[in-house]
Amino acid sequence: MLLLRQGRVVCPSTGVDRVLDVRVLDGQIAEIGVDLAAGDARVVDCAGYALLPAFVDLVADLADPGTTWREDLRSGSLAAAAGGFATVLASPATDPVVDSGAIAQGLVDASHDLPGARVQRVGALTVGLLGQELTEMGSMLAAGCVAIGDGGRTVSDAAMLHNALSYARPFGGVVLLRPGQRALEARGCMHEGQTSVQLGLRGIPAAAEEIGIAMVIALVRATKARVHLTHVTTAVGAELLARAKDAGLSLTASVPARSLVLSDTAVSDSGYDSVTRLLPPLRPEQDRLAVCAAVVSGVIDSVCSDHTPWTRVEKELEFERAQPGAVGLETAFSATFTALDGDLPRVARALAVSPAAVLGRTARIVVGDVADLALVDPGFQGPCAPPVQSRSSNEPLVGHALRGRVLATVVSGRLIAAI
């Protein structure tokens, strides 16, 4: 039994924002009130800190099975908990790809009893994530997958994507898609713009993402499928999304936390450090500001970690040759809290309430609910530290001044210290 004493309880789902005690018993929230008796509970002093619904991450590559030297289920679970996440969805981009019910069942079984956050599985949209043949989505959902997705490999063939969304709709699950155009992304390594020209690096135009978003919007309108766009990072992309929502389409979206605080000048400021080689790439400042505003307004529903671990072997190369991606589970809260100017209710909505809703769930602090909580220190300010729990260290935010930090996460009643 736990008693979380005198924390600022912030729960957007109920409108609660006040200092309270929270008792946790048998994995559930048993009591919420003022000056609750300790009894034989383990008391955690939360004075000066805040209790939020624990976070839900829709976009993470845990690299297990197949490339566990990058990350494995155990380290990914601990990294997620260190970042305030109680639930993390693992990409189907593994070896083997999660593209059948049999593979999905084995990985769902292997994801039980992890020491940190619970890891849930996303099934592949196409066989081998090759964009050529549809998977048996129903069998993967029946085996325990909670969503279907492209694993960050964009499906640029409109006919194939139309068929995939039409096929997915009757199963009722959400489809996770990264909007993009492979042909426009194939040769670039950063955002195409003034900074890429100055650095002499091939660029990826914003049009790649914007064309992808426009195509998905048209196909959602045609198929009525439920789609979540996993990476919206441009001002035009946010505008397209806003118009689609105004039209009543069943479309939600997220943005990587790092894209809320870093712009494309981070590539030059870092001296071409390949840790800033990302996909989608970091965007110019005007896009960063527009995307932050879209999160505040709710046009972009949620923030994800976009956790993509790589070892030094895969990252310490010439910028163009390095693998794209960065870890982000342990820094997503601080990046979001910094970008949203310390607005804890909005942070809780973006990291917990909205991504949970994408999965048809609730994230709230209510008596009787599962005890998934994040204990955070909103007063902390300092340079971002390297990852502690992840097996990889490709974190572009290291050294950047951020606000807030996660102190501990409660997952189904288990207290997991983050620091």
Second form
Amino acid sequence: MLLLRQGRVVCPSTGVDRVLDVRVLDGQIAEIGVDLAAGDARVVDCAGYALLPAFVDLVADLADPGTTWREDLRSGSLAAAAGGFATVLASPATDPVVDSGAIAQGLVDASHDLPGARVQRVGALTVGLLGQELTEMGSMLAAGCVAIGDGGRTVSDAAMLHNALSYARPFGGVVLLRPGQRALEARGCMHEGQTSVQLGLRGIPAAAEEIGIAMVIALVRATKARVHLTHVTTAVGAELLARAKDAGLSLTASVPARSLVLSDTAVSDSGYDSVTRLLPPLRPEQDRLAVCAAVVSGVIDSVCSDHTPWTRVEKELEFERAQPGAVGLETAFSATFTALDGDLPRVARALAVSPAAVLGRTARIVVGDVADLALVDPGFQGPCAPPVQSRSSNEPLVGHALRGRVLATVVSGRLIAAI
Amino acid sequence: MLGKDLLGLRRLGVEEITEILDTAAHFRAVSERRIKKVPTLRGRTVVTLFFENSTRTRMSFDLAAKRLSADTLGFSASTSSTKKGETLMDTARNIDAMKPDAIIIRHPCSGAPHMLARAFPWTVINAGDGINEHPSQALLDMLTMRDHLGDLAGRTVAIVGDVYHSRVARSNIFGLRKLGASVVLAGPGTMCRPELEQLGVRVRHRIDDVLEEADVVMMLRIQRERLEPGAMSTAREYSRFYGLDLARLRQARPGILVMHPGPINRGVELSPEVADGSQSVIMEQVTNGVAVRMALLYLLLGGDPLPAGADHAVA
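Based on the form predicted alone presented above, generate the structure block for the form predicted together with the partner chain.
First the chain shown before, then all remaining chains and molecules of the complex.
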């Protein structure tokens, strides 16, 4: 039993935004009110802090099974909880790839009873993530996978993607797609533009993402599949998305939290440090601002961690030879909170309500609901600290001035301290 | 004063570039003597770490170090542990353990010298990194131009060919712009893209568009090893629009300097008559290379700038 006392309760779904006590009992929210009696509950003084619905991450690579030196279910689960997430979707880009009913069943069973956030599985869209054959989507969803998608890989072949979306639609699961164009992306290692020209690094044209988004929009129109675009990071991409949403297509989208605060000058500022090598790459300032505006307006409805752990083995290399990606579970809240200028209801919407809705769920602070809560300190300011729980430390935000931090996460009524 | 390393010309100031060129001019005398050696860097260890093929640059640095009495040690990727899977950082850690004073590195990845410069205390000299910079080449190019034209402010240098993949072109652009020269580019659309204008240069298309105004024309080699598949048509077409032959040279300003960083693809970007002709200063570039690299080693490994006219370091 838990009594969270005097926190600012921010629940965008119900419109509640005021200081309240929240009682948690048997994994559920039992009572919400003023001056609730403690009884024999463990009391957490939340005065000066805020309670949000716990976050839901749609995009994380937990590397387990296969490359568990980077991350494993336990460390990934703890890193997620340290970041205010109660639920994290694990990418199918594991070894073996989650691309059959049997593999999915084994992994879903192995993902119970973790010490931090609950880990749920995404089943691959194409066998081996190779973009050539359809997977056993129906069997994987039946085994407990909560979504279908190829993780960070893009399906660039229009005919294949048309088939995959047509096949996925009747099973009902949402399809997570990273919009991109493989051949263009293979050409470079950072955003093509002023900074890449200055640094002499080969660029990936923004056209790669724009083509990917335009193709997905056309195919969603054609197949009526339910799609969530996982990495919209460009101004033109956000514009295409806005038009598609206006046209009533069943399309939602997210952006990695770090893309809201970092721009491609981080590559030059770091002196070619591979920690800033990402896919999609960091964008110029004008794209960053456009994407922030799109999150504020709701065109980009969700923010994800895009957690991609790599160790020194994969990162202590020449920029263009290092693996792209960065961790993000432990910093997503601070990055989002900073970018959205401390607007907690918007942050709760982007990190909890909208991604939960993508999975057909609610994220609310309501009596009777599962007690998934994030306790945050909105007054905190300071340079971003290195990750603590993740097994990897490739975090380009380290040292960056951020606001707000997560103090604790409640997962099904269980309190997990973050600091 | 130069810092610890020479990673490129992008962040160098006019004073530093001028200091290097002035110092190099002094060092030229050493290579003209019968005994081509001065004791300036006696006891210092210079390692050349080349992960790409090189004839000119490597020999030139090697000679420069030897003529300053430094001990030199060569490392090439084909004969080294790199083939056995050692990473650049691990190779560097091993070299570090042997206490070098300077490392001269050529590497196919942009930013590789910067990574070493960040991590280690010794001097790093970039001898070409990916498509980024090749500062010593640009310095020797600028020294050669200065020999013929004097002050480069107000002069126009045309760079023709595969500019996008050329670290030589990029270093020249950074350096020449700082010295007040104007730079105009020409080349195929895939190799001479409009975004290069962000470097403060003008981008044209055919060689004919730039020859008329140029005091210097620098012809580049097509970097086949760095070209994306499908980025080039035929060599015949290339030669037709972007190659320099005698007929074209006659259209240019009298006295125009023809330069090339080598190696030349004769008959593609340069006709043999032009490469070996009276306007060509290609061999002077090579000679100046040794002097520029002597100046770099001297300045970076702790030498004082030479007072104008003084000769103590080369005595």
